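Form predicted alone, single chain, as structure tokens, below.
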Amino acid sequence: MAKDMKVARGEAVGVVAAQSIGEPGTQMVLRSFHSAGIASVITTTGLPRIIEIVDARKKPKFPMMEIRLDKSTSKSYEKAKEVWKRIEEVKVSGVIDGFEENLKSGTMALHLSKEKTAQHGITGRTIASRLSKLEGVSADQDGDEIRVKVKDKDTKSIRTRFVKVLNSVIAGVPGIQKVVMQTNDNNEFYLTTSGSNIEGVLSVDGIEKDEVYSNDIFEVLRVYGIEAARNLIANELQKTINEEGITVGFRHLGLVADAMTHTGVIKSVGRHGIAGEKESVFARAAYEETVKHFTNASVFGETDMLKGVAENILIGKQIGVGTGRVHLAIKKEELKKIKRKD
């Protein structure tokens, strides 16, 4: 039924959408949510996630991905685990038992853990080779140790370089801190990650490249384009609201997503985005920074045509929506007939 329902001409769809999302939004619980069965992959939900989306934050607080595996991999635990190992990032700090640093000589000794290197399938030679590619760093393997030498002279630069060495990614996809394997209703394996890197994941063999999902809106925009970002905004809003046990019509959420993306870039709903770029001076002033908008409008001689809802309410004029959009006219002859009857 819902898909056949149409909006009447003159309906204030923006106001209806705002009410449909805003009122249930007051019922939302402020909480951090652990997805069922994923104790280590945390994602933002509830009101904080709604705010994150409509404010068009450049980076989500908890970026995450869902990665589907191809048919030859999804049924096999061993194959799925291999893909998992190729995706989860491994840092130098994650494969050592300890380290010693000499700030005076600019050298560092990394004590490799046999257990950790074997677990990730990494050799000392591979680690030394990756570290040698870093700017201003040379590294050599010496038994169970990696000896690192930096070319910087002052102590502060040497210390900074040492920190970079310890945080260097030597395997996996950069930005994917944690990967958790799960099964769906068809007993097929898929991966959920903490962290997002679409381009890096797409280069990994064994995944279904058409079914890579990320909650990072700006990364989706960069990789897939504005239409994909628009769909993600609408879907993430619906998903977040549904998780709270609230139902909001998808068309209201789709309208918000359309308003945020129709120019080809993602704009926030607030004063730095849609609300701050309205054509009407009164509408902009009614939202935030009232004095600033009136001052600028007077300096630059702006004209307000009073076509929207907010500006007409502000000055007490009839709103041009619903019945206010209809103008009645009557011929003088017909008016005279009515008067005669009276």
The other form holds:
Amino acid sequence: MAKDMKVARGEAVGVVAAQSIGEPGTQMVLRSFHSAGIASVITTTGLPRIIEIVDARKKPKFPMMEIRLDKSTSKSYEKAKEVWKRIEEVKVSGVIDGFEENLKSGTMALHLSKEKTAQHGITGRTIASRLSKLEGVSADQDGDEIRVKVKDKDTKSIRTRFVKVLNSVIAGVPGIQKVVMQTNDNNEFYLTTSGSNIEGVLSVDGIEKDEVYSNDIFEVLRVYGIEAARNLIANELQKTINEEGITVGFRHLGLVADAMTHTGVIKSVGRHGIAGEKESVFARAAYEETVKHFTNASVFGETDMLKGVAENILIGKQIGVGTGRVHLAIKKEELKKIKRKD
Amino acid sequence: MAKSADTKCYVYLDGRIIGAVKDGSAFAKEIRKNRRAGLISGEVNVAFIRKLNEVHINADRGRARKPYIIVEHGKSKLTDELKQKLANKEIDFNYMIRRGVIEYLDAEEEENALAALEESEITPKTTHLEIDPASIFGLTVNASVFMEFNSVGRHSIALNFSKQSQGLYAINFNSRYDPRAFLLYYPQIPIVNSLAYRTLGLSRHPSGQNFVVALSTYYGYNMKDAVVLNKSAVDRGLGRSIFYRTYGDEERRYPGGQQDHLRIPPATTDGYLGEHAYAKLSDDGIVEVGTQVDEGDVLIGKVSPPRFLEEQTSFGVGEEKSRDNSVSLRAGEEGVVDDVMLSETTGATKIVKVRIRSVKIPEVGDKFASRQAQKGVVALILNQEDMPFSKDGIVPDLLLNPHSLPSRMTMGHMLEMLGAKAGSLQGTYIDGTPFSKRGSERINEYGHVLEGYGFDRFGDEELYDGRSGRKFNAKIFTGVVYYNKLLHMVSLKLQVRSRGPVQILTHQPTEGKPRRGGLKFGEMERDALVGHGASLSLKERMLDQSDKAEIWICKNDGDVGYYDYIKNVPVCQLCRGNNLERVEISYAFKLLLDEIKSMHILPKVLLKSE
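Give me the form predicted in complex with the partner chain now, not the form predicted alone.
Full assembly next; the chain just shown is listed first.
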């Protein structure tokens, strides 16, 4: 940040950030438009996405990744397509034409589709061996058929096991439901996915491993750490706001992200996070759940040091923000005690 | 239902299934045929709903229905012969309903109909014909004029304004005691009116006046929906109205044999307002008719028994205490006592109504609106000498900013100016019933009339600046428009406060005009000051100009104490000590401490020397 953009000491940056985000925010309520027709992955946009970020939800409603391809693959369609195939998850149900199940004996016959297996480059043998690794499942290949047998005895658990078999991922990265290939301005291919699994994608060859992007904040926190999560929060906020045709200074969004992450964990804005963990009893009681905070304070004998803004407005003291930050260094009486040298 | 193999069409009567038929469409047609023949009541409506393959027959009450002329085989049933008979008054509307010429459709049956707006538009598919094209509008829109030339959204706005207009709301206004009433001094019948306006009899209680309007700016005094009024016109009675407000009270009886008394309260009553407040009351405790009354004057003197039962004194029931419960004039209002009415309720309690009258002369801040959804607030009342004038000596009553028109697309406003101008020259009323004539036809017609009287055929006038006497460079469109004075008048809204009453509970200033309250300094306003870092401005608003209080805090146990003015020492009620400190604090905080105490939590205020 430029030197002349530094804020003065005592500037109410929080309030200014809140107003700077809040005012344009009123214009975007319930007005999220979608571009139809273009093949793309679904993401949450507009106000719902901002609420999602600010509330620190554990999993976004529509997780999404953006994967750059490395030099060897990004220029060629075929090579890019290969990477795509390595990333998109393939379920058993995606490579079969049909199946027969016997709920009494706990056996199931999967009819492999030649087309689909060839498309994903999977053989019946690999499928069978993958399935055998599942708990309580044994599988054998028999031509275009895979015979599956499960250990369970009662019909209900046999049925649930069958569903698990059909939904088990046999190729690709688990959690990446759909991949869309797009080109950027330099005619380089890149992949957008719905579903996020950073660790899984990092183990795939042919991608630019330094430029994997996910919109799942908690996953980024787990894989890359708190600084990355902080940047993601701020960037996602800016991206979502900019999509609405509104611009908000990044410093305000950065402040929000800092407030959410400065403790090393992600805290939501609101009752269960930042506002609920304020030091001052009065500030918390003024926000939400007044009685709870007062009773707890009395039980633990809390003391409010009256340092924040809300408390001082409540009791009628000058607030310690802006002009209220400045104090006399020496009192008048003290000044008299100092003797002149001459 | 529709899925089953035999595609039965279910028939509903007033929402209940009564059976099924094979061909719903034919069944509905059959019912209609019988209805038109008079075999079934004309109040029955039937609709075939293709989407659901159902027939809905409605015969219940509460359906809005609209009459249409029946069209069969591409021909209107209202023949020229019938029209002639109708004109000769040989037949009437009911005759045509009986004979199946006109029928009423409800909302559901309308879905099966295709109505033509005009007879010339009838195609083989047409089933009905509108009696009049204007009937696609409601009554209120029809009562206005030229509404077909305005954009649709303007209709409901114009309708809203017409509801707010002052006029002659009732002929018996002198014997009515409406809580609030407005009466225009010189109401006029609009020069341009419509069929519905005349049919509804609205000309018998009109609600506006015909203003001479010039479509011109005036040095920024009519920017943004402001208007300039002619002072001489105002002096002649333009837009002058009366405002009535009725105050009422009654002598209520209370359990225990006590009751209110209408009288001048004796000086010993609780809450006695002082002698001057009751000065205008006559001996019976009620103001006299014709008295000029001002803010705070008591209109009806009343004493009530105390709210709570008193303790018995040793001498039995002592002197009965009473409290003042008088009705006084509202804050910020004045007027003359117009009428006093005394009566009794069915419960034999005495009731009083006092009607106050005040004259409202148009002033800066009053609101006016034309019937074309063009409202404006008076921003300047200009001497006639300074107003623009024409060579004939015509001076407009009102200057309307031309920028009000293009964005709102109220072409009806311009047409009304032209039409009413022609009408006033001719000395006739002009008919402005929606869809009765084409716009070009009207412009030609009015233009022809104007030319005949030596005016510009487009209504333009050469106007001269009243201040310099020089002719304006441009010709200015001038005409006559029917303007309503709306009931939003500044004199009923204006309010100021520097110091004033505070709430008992919080010691904060009161809110709202009747309580002489201040404007709320809310959360967002507070945040704005915090955001600017204006900490002393904030403290001034939240404390000094609000609920500043000085309380005593015990230095030993941090509790709120009090000052004993007999011994001249502060006292702490917890330790009974006198070691207290005077602290400046918001009263709301003291109240909060009290409320926390009420939850069995003892808050302590720890003091630190600054």
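Heads up, when I say rigid core I mean the largest set of C-alphas that superpose within 1.5 Å between the two forms. Predicted, not measured: the structure shown is a model, and the values here were computed from it. Numbering follows the first chain given and starts at 1.
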| item | value |
| --- | --- |
| C-alpha of I51 moved at least 2 Å between these two forms on rigid core | no |
| Rigid core superposed: A275 CA moves 2 Å or more between these two forms | no |
